[in-house]
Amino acid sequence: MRSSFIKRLEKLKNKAGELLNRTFDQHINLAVTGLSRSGKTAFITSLVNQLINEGNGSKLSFFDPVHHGNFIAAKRVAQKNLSIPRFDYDNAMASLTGESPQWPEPTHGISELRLAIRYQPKNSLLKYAADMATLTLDITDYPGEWLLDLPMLKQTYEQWSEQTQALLTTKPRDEYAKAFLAKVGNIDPFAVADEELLAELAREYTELLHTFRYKLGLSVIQPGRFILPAELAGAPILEFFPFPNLTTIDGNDYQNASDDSFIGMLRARFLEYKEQVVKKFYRQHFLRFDRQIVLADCLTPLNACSINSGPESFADLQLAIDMILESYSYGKSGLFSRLFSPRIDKLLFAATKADHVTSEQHAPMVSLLNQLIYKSKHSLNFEAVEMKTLAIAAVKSTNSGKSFHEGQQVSVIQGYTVKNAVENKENTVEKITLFPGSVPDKLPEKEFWQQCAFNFVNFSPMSGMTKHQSLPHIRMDQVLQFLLADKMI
């Protein structure tokens, strides 16, 4: 009887658990984005591996439910959403803990993860129901270049032919541009429109693209599945352009172009791409997240030792990253917004890649990455979303330490590289010790680009890493305090 009545019980509390579990919001969408490069693949796999690995490695000292000791487990378990790609984190894990360490192969397209984190609640009404709760974490990867497309919601297709034939025509980019807008410029735009040459025009300006994102290491791409199209790859929709001087044109006649015109077929694909790939990823995806990691790598443009490139790089990345914050939904998140229409309520900025630099330069990282983000920044915190930016580096890949140059004692940091092969020879990896340069703590200015004094190497990732331990990381506690510690009290 006694047997009885205690297993009723058990089931009681276990059913009140669930209930306040619903009730206190135990779920969080996590939004994780980044250009290309940004390293988001490298950044997601850490998380998942950090949480699921804690205490065997390395302790998270910054992350309050560890360092509380409240914090018990956490567990992939699977996705509800599965129409979406799985993210692929055994294969990353691979790549970086192989015979041969590689960073992992990045994502081109959406892709989501779910994990099941387990804890003992201290502080809320939680723990007068349950012995342990459980938060639910969904992780969604995206592109940051398809961020970059939804202010083309708010566009006509003039409007964006205009803004984008003024980037074509502003340094860097003219240079590379202006044989292609001549070709477009011959077009009569209301002349019966040849399809064949339609899509070559299209190949051209996609090639564009690419050269702008991964040669000039610039950041303002659009259309942004141009670049990475996923499942899009050779559709028809994504063979339009803008058409320069649309401006000289005159309305009328503009809005009575017949459809099979080569204006009146370019601005229904615009059109068509706004609502069925645009529309489609705003009203799927992006408006159920609620909490958000922006990544951005802010030292690879320095690199760009030039008075003609690099100025224009960084304003580039500002640009991108303007237009990103633009179209975010902002607020702090009751329960009723929660379940009616989500908001962000927590954004987090991440200059990643801060193991390739000396520790001293991690504070002038997080400096120049608030520049960036100034103007958008100020107008966020009026919206009272929380806030925060640091340096992170979600795999360690370097040691850092002291040396000796010219009688002075100096930081350094030591790593491995990839030698590229020469003359069919395999690749090999090097070791070297270097001081990188300074970061600049603000916006460089033209002195900066004339002395060419920064030194970013791209490192691999570091040997000896295995599946089942903590990645060596920095400040990634302080991510997962940022990101999850108030749903774990």
Second form
There are 2 protein chains.
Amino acid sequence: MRSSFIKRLEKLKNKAGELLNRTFDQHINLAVTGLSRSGKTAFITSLVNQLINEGNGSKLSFFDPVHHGNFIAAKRVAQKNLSIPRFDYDNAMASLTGESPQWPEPTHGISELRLAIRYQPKNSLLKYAADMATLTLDITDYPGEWLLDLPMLKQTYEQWSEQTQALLTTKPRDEYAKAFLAKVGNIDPFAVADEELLAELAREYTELLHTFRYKLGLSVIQPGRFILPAELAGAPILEFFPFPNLTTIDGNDYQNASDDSFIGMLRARFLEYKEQVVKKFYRQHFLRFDRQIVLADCLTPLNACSINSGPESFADLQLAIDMILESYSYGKSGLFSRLFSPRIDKLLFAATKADHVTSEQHAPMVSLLNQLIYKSKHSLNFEAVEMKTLAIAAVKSTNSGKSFHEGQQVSVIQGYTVKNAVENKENTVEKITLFPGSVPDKLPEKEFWQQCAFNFVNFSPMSGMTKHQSLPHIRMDQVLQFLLADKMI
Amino acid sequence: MRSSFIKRLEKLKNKAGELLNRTFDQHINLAVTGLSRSGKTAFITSLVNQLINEGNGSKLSFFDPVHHGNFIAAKRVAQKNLSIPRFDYDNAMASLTGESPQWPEPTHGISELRLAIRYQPKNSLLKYAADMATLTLDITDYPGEWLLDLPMLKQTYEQWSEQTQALLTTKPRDEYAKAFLAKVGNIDPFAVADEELLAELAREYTELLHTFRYKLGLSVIQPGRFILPAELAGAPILEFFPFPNLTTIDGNDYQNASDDSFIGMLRARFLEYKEQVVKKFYRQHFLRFDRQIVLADCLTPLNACSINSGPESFADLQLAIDMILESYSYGKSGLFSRLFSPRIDKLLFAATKADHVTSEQHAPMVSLLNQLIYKSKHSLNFEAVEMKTLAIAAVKSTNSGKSFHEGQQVSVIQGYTVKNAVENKENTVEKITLFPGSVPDKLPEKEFWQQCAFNFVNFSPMSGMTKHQSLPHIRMDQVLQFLLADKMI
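Return the structure block for the form predicted in complex with another copy of the chain; the form predicted on its own was the one displayed.
Below is the whole assembly, all chains and molecules, this chain first.
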């Protein structure tokens, strides 16, 4: 009798659990972004890896659901939006765990991955009914460059041209942009447009953007889609550029310029770009996101003193971060509140590559990042978006230790770096030990750049990592705690 | 007094002309398609070239507006849809007219180009008022493979799987598809789907499609977007494949298969593909077209006897042409008439590469093409779509002449062909003279394939062509006459 009663009770409990699960199951749309080469692919790979390999050598002590033992398991499940490329986790893991480990191939557009995370509810309503609940986590990866376009929505083509001209005529962009600006300056803005000339100048402008990003390490790249065109490659919507000295033209003449004139055509394409590219991204994707992590590599610009453009690179990163954060400060500005109803409730700013400096430098890294986002953070707090900054390494590529230097014990890191390839021979890795220098804890001043004492080296991933074990990391547990833990109680 | 009167009259006439021009100006949306490697890029390049270089060495005697002298000039103008890549005419011309002339790079998706054609109206209403009218010609280039997907709209996933399985288990596809079908056959269709396995099998199926198209020269490639994925590369919507022996499964079980089972997921992706890829193309592009030219290379399949799959390659081309023509036979079938309101009024079928055979073979080429499209042509005539077939060469790459062979005078062609590259050396071209054989004037029978007497050689473009002269061609004037002349009277 008793056993049958217990069975029936269990059955009822299970049934109630199932029912409640369906009602109470949680869902997070997590967006991951960062300027290109900030480490988005490694970050998402590690985040997925930490969750699906939990319990297999992982250290997630600051992630409460693991620490308190109510995390059960996570697995990849099929994403909902079938037209968006799937984030290629397997390929990324294969790169990291191969015989000669490599950083994974960067992504070039938007991609998605969905995880189902099973947990035992402890403190929530659910615990009375269910033994198990599911948090569905949709991770979307998209280029930070796309957010740099947002401010364009508030600008006319005239205003955008003026602002971009100002950028192009100051250090370090000026010497590269001179020839381009001269060519554009020779065009009569009211003449009938030659489409081939427009296409050619747009190609030159796009090449300039590539130079700024990949040669000078600058961050403000606008329009962002120009360097990551995907299916729009070769379309006229990506064939415009700023027209210098528009403000010297009579306003009426500008307004009345015919649609087939140079200026009329540039203006039309600028407007179409805002409508079909910028707004479309916000409408189709951005509005769905609940939580956002922005990755920033602050170390590479600190290194730029060697190419004599340190202060400018750094100022550029600051400007880019301001521009990116504008996407989250809706509510204040009329335009954005009408376009985008606010939804993101948590925003994490992570300084990546923390493993590339010694551990006592992590505090200055965070404080530097805080200074970089200070202005925007201030305005965001008013909007009830919870913010946090962290210094992290998604996949740790160094070990830390102590070494003696001129009689003093100093902290050092040790890792593998790619040796310059000798002709016709494959790249080999070399083990090096170094103290990369101190990270300034506030926006670096003149002396920092004069000393040029920061020696940041790009490390390769460590060897010996395997697919079914957790990747070594720095503070990924705190990332998970901030982004997910409150939905798993 | 008189002169002032005349001036006023002229002015009035001009004004009236301008007004009427705006009202009477003509517009054609011309779509160009063909299976990949049928010569779409060379065709559009030549079409544009003939029109913009008219009067500069061109021979367009069968194009009435030129023959009667009321063609004035044509020029490229800016296209209207800014989000579609522009057809790269300049690059294609650069390839054809370079020091070692090359066929232009093939296009991989959709592209556009707009021409404004000025002419003097002779017989129309316009002639009383206007000295000049404009025909705007929008040329859209898209892969013929996309049309092969249309029949899928009428099919369920079950039906499509069955039909595709039939293809995959007959010659010449069977020996390549065996391993793939065996792997899929091992899957329990009702088990929870493993997304990675789905992705892997979809990759294998896509590789098979590549083999069929580029190694075996087959034409029926379905789903067509798999081999030209563009922005959908890596998206789950392109990760499905036919499931063999579905008909042996109980219908109820199939209907009730859960969404996360193998069969449920494949079915969902198939449905989404029809909705988001196939229908979207028809809605966004196909419905706009007024006139269509379909290019077909009938010579390459005739050559396939050398790889022992001649009859099958040819039957496959015939099937592909049937499938493509289904897109134009709306009105009969309930589904298509609801989806697509008929608009195309002229359809030109062109057998390309007519310069690769001697001129007396052009008549059999046309008659062979007519046989290939016979079935569909019959049903199309009822729909009042005007149809024509032509043997053309968009860019002529050979000269024809006579030669003596075993005491007989025979027709030959002479052109340049790429010599097999010797290791570490650049390709060189070689001048050859040959009689490639007779084109059968009806669907080739057993004897044709047994004789294997057709020797079709790929020629390189001739050297000495220049940008500002018309390209040599065969019957491009008749193409223009059929597609444009009635709108220029």
